[in-house]
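This document opens with one chain alone, in structure tokens, the form predicted in complex with the partner chain.
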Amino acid sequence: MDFYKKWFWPLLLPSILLFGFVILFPFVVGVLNSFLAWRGTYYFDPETGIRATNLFASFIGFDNYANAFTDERFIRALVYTVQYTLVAVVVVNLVGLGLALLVTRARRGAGLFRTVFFLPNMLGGLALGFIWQFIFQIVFTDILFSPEGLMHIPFLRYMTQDSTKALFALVILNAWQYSGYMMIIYIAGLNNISRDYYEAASIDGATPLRTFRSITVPMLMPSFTVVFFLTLSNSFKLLDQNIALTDGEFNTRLLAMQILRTVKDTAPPDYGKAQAQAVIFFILVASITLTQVYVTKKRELEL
């Protein structure tokens, strides 16, 4: 015991630094500015109209944050990020766990659909979002699904011109990029579940829905778990493809772009609101996802 307890501190001290210099420190530091009115090169004195000479002469107390729950670009974009994550963790969810039902019914070529599902997954999301901005704007909207299209379906014109239609088109290209990913930890999950008890419920003359509510199910819930955080705190944090899509105009902006453009919003830019927003998104992250993880495993415990 004594042999580890020396060495405890020596080895954890770089963990230690790296985490106070690059997390803690900006942090503490990140929380105090939203309570000044900093600009971002320089702190604002109310009284004189010029950059502070200091820093309490600067102090706005919760002025950042009155300011920011009365910004209706802030409200929306809060409101938006909500709606577009209880869709995409659904969507994503079903298109992930689809997928490794497939592919693991699939004999031949699983690993060749499995690949195909997973690339998307490695590009990166701004390069990708340049290219689906031209799908939906010109093979969807132009060819597709105009009149003299395919088929005509107008919700899928036009999908970057309008909040909620931009909400699902975000969701469809999300849907492509993640749900390899979400398919893999699926598919891991089902070849985890013994088949004894599939066999064991055929010999009972189950129906296949059957089956797969009561035995694929339950046998899934670590999977579940795991797969509801990561698309989770994706969603809630989601902001390349935003950006590359429709830049967060129609009323499309999400909170990780909304904190972003505040400083753009506004001149001199206000960059002690925008960390206020800052965070208050980290209490709501952090508080989304630890309800999540609470109420899952519970779940998963129970059965």
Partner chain sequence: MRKRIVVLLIVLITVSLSAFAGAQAEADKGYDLYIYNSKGENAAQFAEMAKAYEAETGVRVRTFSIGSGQDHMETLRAEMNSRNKPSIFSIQGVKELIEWYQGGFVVDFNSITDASFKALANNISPSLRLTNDGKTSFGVPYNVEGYGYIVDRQMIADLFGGASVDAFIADAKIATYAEWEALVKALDAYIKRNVQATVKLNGKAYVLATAKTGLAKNLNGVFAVMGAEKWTYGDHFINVAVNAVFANPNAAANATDADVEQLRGAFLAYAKALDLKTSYLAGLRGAATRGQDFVSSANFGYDQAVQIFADNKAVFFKQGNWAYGNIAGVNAAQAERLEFLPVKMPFESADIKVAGLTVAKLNSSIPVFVPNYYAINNQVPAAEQKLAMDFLVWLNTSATGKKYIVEEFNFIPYNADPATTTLPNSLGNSILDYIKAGTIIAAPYHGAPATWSGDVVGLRLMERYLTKPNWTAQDYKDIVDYAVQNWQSLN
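If the structure you just shared is the form predicted in complex with the partner chain, then what does the corresponding form predicted on its own look like?
The next block holds one chain only.
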């Protein structure tokens, strides 16, 4: 025990320093810059209209935040991100849970199925986005669902060239990438449920639906807590796939992409406004995910 006490802080110190320099310090600087007229390479003095001689001269208070909430592109990206997140969280969880239930019941090849379903998660977001861009633009539009194709379904054609269709295209991409990862979490939760509960339910004559609703779902609440947190945060932070699939065209910018493109939409580049949007983004994601964790954790304790 003395050995662990002696080496605890020396071994922990490098991680603390790394966290401070890589995450905490840039975060604090970013929050401070959101209250300044920051142009990326210099600070601007709004009163004189020239480069500020010090940081205090570039202080503009909450103007960057006010400009963010009056920016039509930011509001549109915020609404679009919320819409996408609501659909993606439901779809990814349903697909992930469905795959977990199927794999846990497979008598042969369960390990192979787990590997195959998990593999898309190993691909990078940009690579995955370009792959699905080809599928939506060539396979879906010109081959499968064209008037001369396998079946004519207009909604599944040109999915990257319409904001509504692109939302579902992003959901399909996200579900294909992350469902296998969520499946692994659900499998771990299913394996922790004692078979005695199912045997007792079978003896009492419970139907499979009643068993799923009364035993599987309540006992999976710890897994739901983790999976909902991951799907919510991943959906709000989606960037690479958005860039590769639509590049924000046809009003398909998500929040992360809107923040990235703000410096290109303003002349000169307004990094202070972009940083204010990033702070709003952080507060939004943190509030929603922490609320979700609190609610699901409370549900775990009630059960």
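Worth saying up front: this structure is predicted, and the values here are computed from it rather than measured. Positions refer to the first chain, counted from 1. Here, rigid core means the biggest group of C-alpha atoms that superpose within 1.5 Å across both forms.
**Q** Y294: with the rigid core matched between these two forms, does its Cα shift 2 Å or more?
**A** After core superposition, the C-alpha of Y294 moves less than 2 Å between these two forms.
**Q** Fitting the rigid core first, would the Cα of T70 be found 2 Å or more away between these two forms?
**A** No.
**Q** If the two forms are fitted on the core, does T48 show a Cα displacement reaching 2 angstroms between these two forms?
**A** After core superposition, the C-alpha of T48 moves 2 Å or more between these two forms.
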